[in-house]
Every structure is written in C-alpha cells, then in structure tokens.
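One chain comes next, on its own, written out as structure tokens in the form predicted alone.
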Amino acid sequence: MKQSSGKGLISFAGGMPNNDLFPVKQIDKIYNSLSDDTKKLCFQYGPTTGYPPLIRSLQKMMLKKGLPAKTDKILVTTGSLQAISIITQEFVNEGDIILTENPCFVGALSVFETYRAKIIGIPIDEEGIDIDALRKVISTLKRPPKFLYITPNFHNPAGILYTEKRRRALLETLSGTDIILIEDDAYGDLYFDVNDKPLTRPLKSYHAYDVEIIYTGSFSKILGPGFRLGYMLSSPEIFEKAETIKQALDACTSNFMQILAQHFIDEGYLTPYLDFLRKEYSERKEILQRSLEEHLPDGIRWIEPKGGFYIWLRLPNELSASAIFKDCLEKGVVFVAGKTFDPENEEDHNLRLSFSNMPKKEIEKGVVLLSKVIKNHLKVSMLYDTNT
C-alpha cells in the first residue's frame, strides 16, 4: 500500500481498483431512496451471520454459480480475508500444516504466519497448481495438511485461470485425503472475454462430495474495498464454529455497508457495474500487454491473463527482481517483487505488475522506466559473466 501510494510515483503496485471507477452516483442514488427506518437500520448493530436480506441476494448469485447455497451456509465477513482468518482459526494450531500454492496472496500468507502454521509452497504453471507436485508433497508429509489454498480464477499475482482439467485433477487429488479445500474468488467475475466465463466455474460447483471445500468471496474487487465486505460458503458443520469465532472477532460486521451492498445488487446496479469494470481493466490489460512487448528486452516472460488486476513477469535467473525494485523506486516508478509472494520468501525473480489502479495514460510511460533498469541490470550481468 505504502508503494502504491507515494506522490509522484508511477505506480504498478496496488493491488485495488482505480479511485475513478467505484461507483459513486450509483451508491449516492442508492441512499438517498432508503427510507428513515432503513437508514436507521444501517447504523445499528446485525446479526453475527450478515444482514438477511444481503445474504438471500448473495445466495442466488452463488445459485447461478451452481454453488450450493441453498444447502451449505453463508456467513458475511469484514473483507474476504477476515473469512479466511475464522477458517484458520478453527482449524489450525501452531505447527499444523498448510499447503498454498507458490506464489500466494500474501494476504492469506500473513494470516497463516500469524496463527504459526507451517506453510508448504507448491508451485503453479499457467494452467493451476502442479499436480504432480502437490501429490509428492502429500505422499511424504508425516502428518496430514489441515487444508489447501487457493486462488484459481485469475490468481493474485500469478494472473493465470486454472483449467477445467487442471480443476478436475485437483479434486481427484484431494478425494480421500481428508485435506480441506480453500476456494478464494475475488476476481472470478473480471472476466475479459465472456468466452472464458465457463472457465470460472467454481471448484465447489462441481459437487465433490469427497472433498470438503469452503468457498470464499469479495466485494473489494466488484464494488470497493473501502466496503470491507466479503463472504463465504460452507457445511453447516464449518459454519456454526466459524460464526462463534466471528461473533467473538466484531460481532457483526457493517450493517450501513451490507444495506448498500445489498440495494445495490437487487436494484439491477451490479450487472452493469461488472461490464464496466471489464471493459475498463481489458482495455489497461491490453496497454500494459502492448507496452510490455514493445519495450522489455527478451528473455523476459509472462503470460497474457483473461482477467483480473495482475500480469506476472519472469526475470532471467541473474536477475534479482528486489534490485531492480530499488532502481526503479529511484526512477519513480514501483511493482511488487515476487518474494513477497513466496511462502519462504526466497524466490527473487518475479514481479508483479497490477494494471488495475493505474491510470491509463501512465502506463507506457511506467513500462518504458522499468524496461531501461531491467536492461541496465542485463547489460551488469553480462559484464560480469564476461569477467568471471
């Protein structure tokens, strides 16, 4: 946040939406027709479990996923990441076991450090995690994971869409091992092409019966992070502990943000909302994909997303995508490097760049910046290479 937000800085770093975007007549509109009671009602405590009727209107948007709301249980939280922290709560001790994909949102990173978990990095390609790496790790610990984590629809920072083969041998991995499965959705709806919609199937959607999967979601990225809004889908089993745990973290969470957010769905607000955000992050995808190949020097690979906020880019193995950081905060321009997603913290040879807050005038000029340090850092590596 503290990158993303220095004045005069171009900025790839913020991994949130642009300023300009949220929807501020339409929220305005929203609350100037509530009624007294109403907005009486928005500053008042709610229920531990969400405000009613946001959690009917969040059911049939997950009906239409082919989640199964209607049998499992939705408990509302302050932000997708306060769901994922009750899940750590209730199910992991210090030492305990848990398996992420690497990289990983460091969001969920932070949490799992904070509860002491031992966290287990299993690396992804561009179609999902890597199967047969995964089932190594399985087959070799001495004690059980207590669950797996991911982000499968254009992954925070990797920016890959799991397939549905890659999904498919997932679940077929995890049949009969006992480990949960995290499901973290916050961008599955920022689809570019409605042709990929298909892909962004939710894996609880395909019924597994043998493998137990919370699903997780986000308001932050589909109408603002300032809302502190998010969710998530479980047995009712999972949900009763998981409601005791958040009664005893806030109570409730805003009952003034889930009333907006609940009128701003069953008002018919949120539908054309997403296709104004898609066509918005398309087209500062496709600047930055543009920029991207006209200016880095080769030997410097990405793959191309279908979605979400995040391209991810692989440096030559001499290269130490910290150092470059350095340069390029000095030039006035700033990325994530890619340590911060790896659960050891070591691997330093991927950035990320998030187009999703950048003005679109900016970044070409931010790319033109960051390919003169990488070429600067290429031209040192081969000087030394030449002299060793």
Given for the second form:
2 protein chains.
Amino acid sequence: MKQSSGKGLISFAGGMPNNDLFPVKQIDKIYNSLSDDTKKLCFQYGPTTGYPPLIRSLQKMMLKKGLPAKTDKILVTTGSLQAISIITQEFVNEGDIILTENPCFVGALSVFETYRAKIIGIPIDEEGIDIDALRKVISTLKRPPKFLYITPNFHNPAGILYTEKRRRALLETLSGTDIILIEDDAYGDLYFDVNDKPLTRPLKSYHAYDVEIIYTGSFSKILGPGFRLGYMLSSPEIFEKAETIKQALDACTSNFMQILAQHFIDEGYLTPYLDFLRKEYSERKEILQRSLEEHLPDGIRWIEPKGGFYIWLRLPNELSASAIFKDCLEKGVVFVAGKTFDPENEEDHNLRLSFSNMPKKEIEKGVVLLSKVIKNHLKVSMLYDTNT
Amino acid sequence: MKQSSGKGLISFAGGMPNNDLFPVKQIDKIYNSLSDDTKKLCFQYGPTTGYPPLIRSLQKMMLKKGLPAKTDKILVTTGSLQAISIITQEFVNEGDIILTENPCFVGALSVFETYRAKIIGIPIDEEGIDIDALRKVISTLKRPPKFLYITPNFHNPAGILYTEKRRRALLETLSGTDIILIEDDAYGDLYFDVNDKPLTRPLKSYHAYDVEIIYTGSFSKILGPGFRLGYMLSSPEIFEKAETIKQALDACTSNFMQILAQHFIDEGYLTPYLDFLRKEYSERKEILQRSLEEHLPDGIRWIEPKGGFYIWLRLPNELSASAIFKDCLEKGVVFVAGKTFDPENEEDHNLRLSFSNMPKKEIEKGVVLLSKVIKNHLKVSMLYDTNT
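Switch from the form predicted alone, shown above, to the form predicted together with another copy of the chain and output its structure.
Following is the full complex, with the preceding chain placed first.
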C-alpha cells in the first residue's frame, strides 16, 4: 500500500474544510486591528458560558433563523461535539437509551458510547428519519429514551435535507413523549441554492411547545475547526446544569478564539465568506455529481445533496463497502466505509464521499479509480452468482 | 455594597495573571511571522493528542525537569482542568473515594464533585501533606481511594512548597498502595529565587517505580488562561484511555492556540517571559508581605511564599473568614474565604490573598483596609470573651 500515506492519495475521506478555503486574510486583518485592551482580554479567562459579545452576536444570528434565542439560553462550547458531550453528561447514565439516526455522525456515536449509553439507530430515507420506524421503537421500549439526536440539514454522512413535512411529523411524534430532541445544525448555512434556504429552517424554530429541543451549532464549517468553537441553545433549566458541567470540564472556552470569531461576525466578514463557501462547495459537488453520473456503473444509488459536504453512495446488496475500501486504498483513493456511521457497526453497503476537502481537479480522477474498483467487484459478484 | 462591583474595588480574589502582564507583543510578532501554510494549519483540525511540534517542545521542557517524557506519553488538553477532568472520568465512578489536600484547588474539587466522588481532605502544613494523617486515612478506609490529588509547588491556595523530605515521604507512603498520584504543577516555573528552583523538582521525576504518577501542567500561568492550554504526562496505558475520553469530549484542542504556544516556546520567548513574570510576581509578593507585616495585628499567621500567586492567612480560631469577607466587601476589598478550598466547606479561619492580578500600588491600600476589618473583629471577639 505504498500510496496509502503518500501525496498521491486522493481522499474523499475527511469531513473537514479544505485548507485553501480558510479565511486566513480576514482573520489577519481582524487580529491586527484589535485594540491592545481587547488583545489582553484574548489572553484572559472568560465567563464559563462564553464571551458576552460573542453570545450577543450568536443571539442575533439565531433570531434571524427564527430560534427562540431571547427566552432560551446560549452556551459557548469548544465545538458542537463538546455541546453533545455536555448534554450526554447531563442526561445519560450508563445503560440509558439514546435514539439516533442510522447512519449517524460518528463523533456523536463515540460520545454516546463513552457514556455507555445503549444506542438505537432509526433508519432515514431521503426526506428524513423514518417516522413509522421511530414510532415503533418508541412504543416497544420499556424505558423511555433520554433523547433523539438528529442532523436534519445536510446530514453527515447521508447528505440529506429533511423536508418540512418530515420535520413536522417528527415533532408530532415526539410530542408528549418526554424525549428531548438534540438538533445538530453544523451544516445548515451551507446550502448550494439560496432558494433552498427556507428548507433549512431549524426544528427548534417551529414553536413545538411540548417538545424540548436542544439546538447545537459550530464554527468548524463556517470559520475553521481549529478554532474549536461551537454553541448550544436550550431552555434555561438545561442551560444551568450544562454550565456547571462545562465549568468542571474546562472552566471556559478560549477567549482568544471567541474574540476573533465575534469580530468575524460583527465586522461583516461572515456573510461574504459564507457566499464564497457555498459557491466553492457547490462547484465541488457539481463536479463530483457529474463524475459519478458519468463513471459509476448502474445499480449504485445516491441522492444529489442540496448542501453540506457529503455524497452517500448506496451499493447493491451483493457488494461490500469495506472490501471496496481495501482495493481503493491500493489504487490510491479513499473514502469512509458506511459501517463507521452505523450504531451497530454492521451495514456495509454504503460509502461516504466527502467533497469538502477535495481539490476540484482531483475529483474526477478519484471517481474514475473508485468506479473501476466497484466495476471489478460487480464482475466478481456476477461470476459468483453464475457459479452458484 | 456600592463598591462591590465598581472600579474602586481592590481585589485579592482572582487567581489569574494581571492583564498588563500578558506577552501581547510577543504573540503579535509570532502571529505575523507565521507562514501562510502554518496559518492554514491553525484553522484546521489537529490530532486528538495534540499538535505534534508542541508535543515535542513540551517533551524537551519536561526532560529538563527530569520527567520521564520519553517513556511516558503527553496529552495536550484545554487547560490542566480538562486533564483533571479526563483523569477523573477515566478512573472514578460515583461514590469512589478521592484523596485531596485540605485546603485544595477549588477547580479540582468541583470536578470531583461533578463526578460524584467522595472527597477526603488531608491536612497540609508548611512542608506539605501531613503524612501521619494520610497514613491513618489510608489504613482506615475499607475501599482504597482511586487517587490522591496534590499541588506540591506553590500550592493554591496555601502558597506552600513541599520540601524534598516530604516529597520522598509521600512517595514512600503511596508505595504499594495502588493509589495513583495526580501531581498538578501549574505554578512550578514561578519560583521567586532561582536558588529555589531545585526545590520545585516534580515528584514524577523521583523515579518511584511502584507509584503511578500523572503529572499535569498548564499554559494559563506562563502564557495566558485565554489560550486554554494544558497537558498531562502519564503511562502509555493511562494515556490511551485518556485519548479516547478526550476524543469524545471535544475531538482535539485548538490548533490555533497550540501553534502560537509552540512558537512561543521554540522561538525563545518563553524563557525571558518567565524571568519577567518571576520578577513581577516576586515584587508583588514582597509588597504584600511587607504590608501584611506592617499592618496586620498580632495573631495572624502565614508562611511567606517562595513562588506562585498566593498568601494564605490563618486567623485566630475566634475569627470567621466569612464574616470578615462581608465587612471587607463593604470597605471595598475582597479575597477568597478559606471555606471555598475545604472539601467539607467548613474550615472558616483562613483567607487567600492573591497578588498575581494586583496592581502594585494598590496592594498596601488593600492590606490597610483588610487589617482594619480584622482588628475590628478581634476587638469584638475580645469583648465577647470578657462578657462570658
């Protein structure tokens, strides 16, 4: 596997932004225009809940999305993963049940596993979580689950965007169940077509008063993961306990990173940067989409994403994503096999292609290599079919 | 209490560096000399265990202190509090016993309480933890404690420096008990007299092979708390589990902050900055020490610190630190009452004066106010004595 760590490797694996897309120049400008007093604040401890001017900026952004950011409270965290970790520590004891989508963001799964929760994955289709399956699970469980964790906007790994109908059906289903909904919105701002923006409206903005929703967000996709900045919006009761947990986890989030992020928003850099990102990711998606259409053999299905970082391929049942991964690695192209995102670690017929970290000119080359490997596996499987 | 939040308040309360002492200009220089590629790295995810060049710099620093940084492993954390939190999550279940010093760093106490440990505080004297008391507690416990948490260098709040004899006696006491020692060395570099440097030698460098020691450190006191950077050094086994926990807590520590810290060390800024800090803190300590000698009434005892941030006053038994705190707040001077640092939250005859965040010219003024309040309390207590 001489290519596996070499420069020649084409990687659809990483769910991170490409280094060349970061707003380095904007942050340079911001940093160098900070007053001496503000710079000193960068070096100092801040409040556990977050740097107050950043909280105010987040509040404004949330109000624009229809979120109840005046009545509910914002906690700044070191990434949305810390928010998920705090929520889990707040609600989950060993053996408690957590519902997730299947497939599910692997970072969240690893948090839930660390707290020794029992995870039950509910299938999703192109419109969102399978409501019938969810109802069935809820009705058969003897102990109620502590929460349901979902990523309705440009799902990682499945790339889907929940329809409005499905959002409403989900809220109806949760109504009166006491199951808290964790709504992870790390990708919501990264729609490709501005006409789709209304479709990204958070469930927490639907005013479903009898469903408790904790909304989480992140700067990792709209500024840079290196800032380690995220946030959660929750009821004051949940917020207060979360603050105590945050205090014991790391006292507070870096003032330095919060101050740069706050200036990035308030000095008007975020809006044009998001436009830039949408265009860049949209172009990458287009190239990947066209390449897949051109080179993949029949029988491979996927849903063209309307935003985010990922295309999720569904292989025919006779093919194994793990086996294809091994051969692809030999040929110099990698992705993440679907098993990773299955709470049961079983489902082996999917693969996640991330286009976010991919130089445009390499995309088609990667798809050609991938397609060849898949075609070989199809041939072998047909031979096997003939022989049996 | 009109002065309690106003600018006129003289505060011996905060255990943080003064804003005016931060190396703002040095970090400015470093930031603006980073290459474009390094800046891009600042924005990106990094390895869970830490930014490799920072780990190498930490390793060098640790080897100079005699620490086994070649065989043991370094994990970078968001402050030493996160290291303590990770260690607690790794070893402690609800109801497990943790031994601490009494008094003890309140941040650690709040972590241990969050994980619902049973905390037993062991008294300390001017040479370190009380070995007889420790032996007695260990011998009477039915279940062995999970670990002992100590701050041997310039203790927070007590300001003491463990003697070498006490360090050795502690290691002998722990030998063969399976009690892990957590050695928190947040202040070790802040000795006032270079001749005392050898006295700060970490217990983990004593090569006590049958005592498991986890060593923690921080950038909060030698660069800035706003960076949220700390680290732990432990055996590979403890490190591996800690890495998994860190992964689920926040994926990784900010690359941005790690890269600035690494350049701060490697470009030679740390060493002169430490000299500067030692001088500044030493001067503040001198002023506070002389002011206390001059103004405090007889009967108040303290040990002149050899480094760190704190002077710990012991009141006569008839005085209450909480009551003095209330009156001091009215007069416009604050400190932290000793109860805060007592795991039982009872001992009310001590107060912690922090000189780290104190402008030099305010120190004596604060001591005069404090002394007046204490003298008043002494008078009242003598009156009370006469009447009974």
